[in-house]
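In the block that follows, a single chain appears as structure tokens, in the form predicted on its own.
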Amino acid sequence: MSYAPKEVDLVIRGAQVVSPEQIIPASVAIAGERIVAVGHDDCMPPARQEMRADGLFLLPGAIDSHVHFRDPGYPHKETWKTGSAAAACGGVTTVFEMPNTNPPTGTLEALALKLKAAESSYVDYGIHGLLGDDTIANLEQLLEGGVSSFKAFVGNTFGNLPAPTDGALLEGFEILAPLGIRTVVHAENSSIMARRQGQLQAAGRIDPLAHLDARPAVAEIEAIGRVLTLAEWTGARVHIAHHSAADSLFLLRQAKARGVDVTAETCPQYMLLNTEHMRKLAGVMRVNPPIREPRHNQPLWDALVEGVLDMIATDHAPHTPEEKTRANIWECDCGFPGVETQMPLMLTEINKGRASLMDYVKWSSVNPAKAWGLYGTKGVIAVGAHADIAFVDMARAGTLSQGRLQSISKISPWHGRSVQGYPIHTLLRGRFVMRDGHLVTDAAGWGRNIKPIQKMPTPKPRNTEHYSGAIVKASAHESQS
């Protein structure tokens, strides 16, 4: 269908356009920042520029809900310019950046520093503000200042931000629920992990698998259960970050069946890597939550296909090689780069038949766009949407190399891995930020905050019916005793 002006800026011809429902041959016309026509070649308006994309698939640009660009505070690990360059070269057109920078994004002053740093971004971005005991009073101010959402570090990670108390988490959810704002939660139990790590260190354990032993799956199970309880009670929207364990999937499945507004992401590392890899790569693979045993890999794939898990994110968390290769696992910083390698890794699995390209578009673009209030403007190749497009060659094969990463962090567990399926060009709001596999360097600063286009749906009333029923039944039982 076409609503195009008489002349447009660009017409892309010869490609296959991918949505969650179908893959169709179609041309795409772009005027300014938006798509103005999708359809048959003969229906396209005249254009100032035409581009052949024969043999390529057009995917909505990927939306990564979870990146750490380390700026302000840790520019030796990453900057907004280098991190967003990695995103652009990975077919990612929108990122949501985490608040554990220095200073943490929990005040208007800290937010101003981050927004200034983001002015160099190659891709569009959302900012997760910090939900903690000391920031509860700032939540609404931060929303007015430009944050899109919030992050609660219920489990400790890089930056050593204190986990919010349960009281603060409940209060934060009570404030954000009527506003329809979603909170990302790093869901691990900090008390369990701190105690176990202390015991392991006292026993002299410094080997790579000690990190996993300090963070058992029960820490994720308990934290997710607690977060879902508070979210259901308050009606708050929540998002479970980097879901790592097969054992906690039942909680998401049951909560969704009850109508809890919860979304959840997993990452390529939890589906494709396991403890066998960690024995070889040691601290390079230290990440929170940890890479787990092989039995967890396939259930996470199955949960994505089922819809229990909603999306792919990366937890792009760069550090320098020296910070990742220390002999003592407790001294290796947690995390590694991922925003540039996610798409080829996932496309490789699509080529192997583990899912369809339509599934991938749902996980990488559509569901994140819906979760963060962007769908229709982003997450889709359709008339009126931003011209955010990843041009993908499913036949192109190669080998991932940490030395070629755009990220400052030139160390990756994916180094040397064979892949088939690459983003060739990345278009953001009608402008190429990556072309022919190369960063378009003068596009730095083209990215902008998604906050003005974000539209969160009207919140649902809180669901306490099953709690109230349980209370009534318990009271009746006690009165009969």
The other form holds:
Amino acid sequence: MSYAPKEVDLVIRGAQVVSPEQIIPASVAIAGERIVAVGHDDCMPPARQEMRADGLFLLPGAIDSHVHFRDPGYPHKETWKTGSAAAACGGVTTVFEMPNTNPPTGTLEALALKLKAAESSYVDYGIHGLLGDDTIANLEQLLEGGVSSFKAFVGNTFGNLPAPTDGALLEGFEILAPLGIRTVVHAENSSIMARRQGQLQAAGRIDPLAHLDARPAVAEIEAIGRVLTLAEWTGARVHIAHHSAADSLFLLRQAKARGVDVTAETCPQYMLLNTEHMRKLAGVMRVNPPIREPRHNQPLWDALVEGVLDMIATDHAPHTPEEKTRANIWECDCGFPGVETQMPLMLTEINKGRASLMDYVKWSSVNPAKAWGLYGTKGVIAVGAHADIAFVDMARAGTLSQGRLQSISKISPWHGRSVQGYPIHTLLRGRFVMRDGHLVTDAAGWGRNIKPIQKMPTPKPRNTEHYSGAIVKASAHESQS
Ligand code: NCD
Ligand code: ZN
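Next up, the form predicted together with N-carbamoyl-L-aspartate (NCD), please; the one we just looked at was the form predicted on its own.
Let us now look at the entire complex, which starts with that chain.
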């Protein structure tokens, strides 16, 4: 009896497949939503569609842990359709969306509105629910309702959500630790920043650099230290959002060495932009945490290479051009779009030799997949995984243009920047959402919530060694007095 392999949907030939360990010439076969073969060209099954990808690199689709798609609440800034279109055109196949919408994603009612809005998504998505004083009682319901993870706005930012009290943060971590759920933290100290900003405003400062003066690195150092203390004490998994300062990296390095389950992201803007760009770009560059002095750029890059920082996220935070270009820095909305420009910006640095493509896929896809419990199904080009693939042309050069962004927010600090290295096709679960640089418009709605495939590993028992020593010493001291 002869063996006739079943016909698959698509075979991609002639490309190089990238993983953290190697870059190998291989063909990839896809049936339905999944990869069914990766290997020598001669071993591919017959396919309904054949595609040549000579000269291209196949990367697992990027997973962006930090985007703001604004819907519900601010559809003039972005919608799920436009934000996810930007992701698709940026080689990003999964996003994690933030809860500072209106209403904030801290109740089941608000979550229902968000899930409805997300139905138009071009890409897969996780939903970060809100961890705040008023939502502690809702955390478990929100998880059942479809959130993958939580976000605590410890530093004030767009949306003006009050920072959780330390008591609520501790309680939230106590609830989430045994569930193994990770909480994203915007780690800046709100009290320091409110006082500084008040003083700067009273002194009449309205210039761009006043924003940085109001949010010094110590605000980030203090908040990260506090969050790590609570995470270590409770055993909760945490994720530090948009790490911006060289000075707080030591805290992550030490916490990781002690076994704290902390992951951290930085964004292209903290490695590639600095105060020297701020003079020209002013409010366009206003973002929280602020973009800092040049001395922070290289250490953040080095921390990614070292593994102290785990991943690249974008903090895609769209606002309208009018909202970004007001004369008074305090009146410019904080944040700017990024989900569509991350990959060309980072590939440009890879082309310069600052790291390898193997490093890049770790930061863009593998490590986020691991942090959010998706690895194996996402974050890898291997048999059984979702066929989420960014086809990358490392030779293609161009200039980033804000007018061509899919985002409603057609204003970007990257406007006019020369890049080399572009995603040219994006495949999500076997279906093209971007092809030849163009959005595949009838793929709107193909995106799905990742919740059903999320598997967070069982949490390790809490390591109390670091603290029990201190407690023993403290009680010995008390009994002596
Ligand atoms: C973000 C936004 O606009 O939602 N803004 C920002 O400056 N980063 C909020 C945030 O991530 O802090
Ligand atoms: Zn933030």
